[in-house]
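The chain below stands alone and is given as structure tokens, in the form predicted on its own.
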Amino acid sequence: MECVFGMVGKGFALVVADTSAVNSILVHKSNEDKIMVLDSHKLMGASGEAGDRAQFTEYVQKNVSLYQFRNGIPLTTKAAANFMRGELATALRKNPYMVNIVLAGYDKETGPSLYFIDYIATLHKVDKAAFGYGSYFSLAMMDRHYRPDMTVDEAIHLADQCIEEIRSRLVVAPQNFVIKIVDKDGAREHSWRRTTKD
């Protein structure tokens, strides 16, 4: 029952993702984060299988890193949205991961922006977008509510919302969430949700 989704607002990012742990009816940890910092300005929030979704979220961070590193400057968000598209769709053909991507970014000459990657190797720029089963929820809550002129407490009240649907129409619902912003300052966690504890 995992969550992601994620939407851009005026001079910003926000990705939030529940933090439950599951394999079929057991809850193994409540406090499982997984939304990734990529570098100092981009976050990936990823759903699907756990040791897809570890292994695929690693190895894009750890490569970013190593292009920096050989090349002096970081992928722009767009880059890095198309290298993971790239990579899903070579491993589509192989050993394919079951795993989907929200990545936010900020980029000095773009901007904010959200990027919509799943498991086929789909890309899309996006506005606003959510994985996993809340998406039902959190897409129809955005698409009454969200704003692209939305301010930082703005997006945070909406997300709330979100959390708030998610926790009351799914049977089986996440309880802990964790919510991430990227701006010009940075890639942060902002804060979460819980209602139970560690």
Second form
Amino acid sequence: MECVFGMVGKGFALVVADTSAVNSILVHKSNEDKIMVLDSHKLMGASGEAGDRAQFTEYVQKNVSLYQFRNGIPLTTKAAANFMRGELATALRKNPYMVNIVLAGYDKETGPSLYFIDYIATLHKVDKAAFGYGSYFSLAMMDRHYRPDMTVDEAIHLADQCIEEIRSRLVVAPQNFVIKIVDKDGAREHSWRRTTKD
Amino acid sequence: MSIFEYNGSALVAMVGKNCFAIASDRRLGVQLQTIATDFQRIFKIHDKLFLGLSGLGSDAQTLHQRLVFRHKLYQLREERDMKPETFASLVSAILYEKRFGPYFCQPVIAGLGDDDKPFICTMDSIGAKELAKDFVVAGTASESLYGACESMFKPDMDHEELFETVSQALLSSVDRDCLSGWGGHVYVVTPTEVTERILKGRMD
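Same protein, different state: after the form predicted on its own, show the form predicted in complex with the partner chain.
To see the whole picture, the full complex is given below, headed by that same chain.
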């Protein structure tokens, strides 16, 4: 029951993910960080098979760093998204990565952007995205309340409303959530929403 | 559910008098859930050649990238654009290469060939070409589209009447298909210009 969702606001993009690591009926830990910081201005929220998620996100992060070392400039968000899609598409017919990704980034020239990449390597640039069973609730909430130029406070409030909805309506709702934000000052953790301590 | 119906799509191309129109829906879905309402299914290869790709979105994107690559190479070597008939053969060959592990796409190719004569064709996911003189359809709404196009089509329409006909055929067909719709995207191409329009239909 992993929940990842994200949205674009005025000059920033937000990604929210649950932090539970689950195996069948057992919750191994509830402070698992599923939003990887790819580089200074990119966030990658991933949901899906635990091993694939960890391996794929690390693989992408190392390759994004390698590009920066080799070429002296960082990848744009669009380029990173297309790189990820390419890797997922190549692996799809051999040994698919069962990982769904919400990629948020900030570029100086184009501003904030959000990309939806599902495990079959479908790529689309969006304003709001969500994966998992939680998406039925968070997407509906965002469809109702989202506006294109929200401030950080308004977006956080909307994210909180989505988390509330997931907590009250999803049968095995995750306990804790982490919110990360990326804007012109970089990608960073914003806050946590906890119901249990770990 | 079939893999061809995973994302949902509707595509139609129609021939007019020295012009053609190619139209698609705009929904990107994951089975029952709608992800986006601005998904691009029709791609320009060059000014007089358009490619629409229905079926699985991921394979449509992969196929589009491969075909643009091949066309750019062709342009560098031949120093001219590909004719639509040639491009259709290229698409057919690329699809048949994957005969036993196919791309889950149904392409629709529309272009202006020699002397600006309109050319349309479609093919199945393993490259069986289907040329037509009037219209071709593809996607989850294809059955409805066949009916709508058959009844609304007239030969030798000018570009304005063609636009109206294609739009009405597309919108009425996708209204009967839950997996496609959320608006329409229509390109009308004449020898002198390309007109791109967005249709507002039932958003459901």
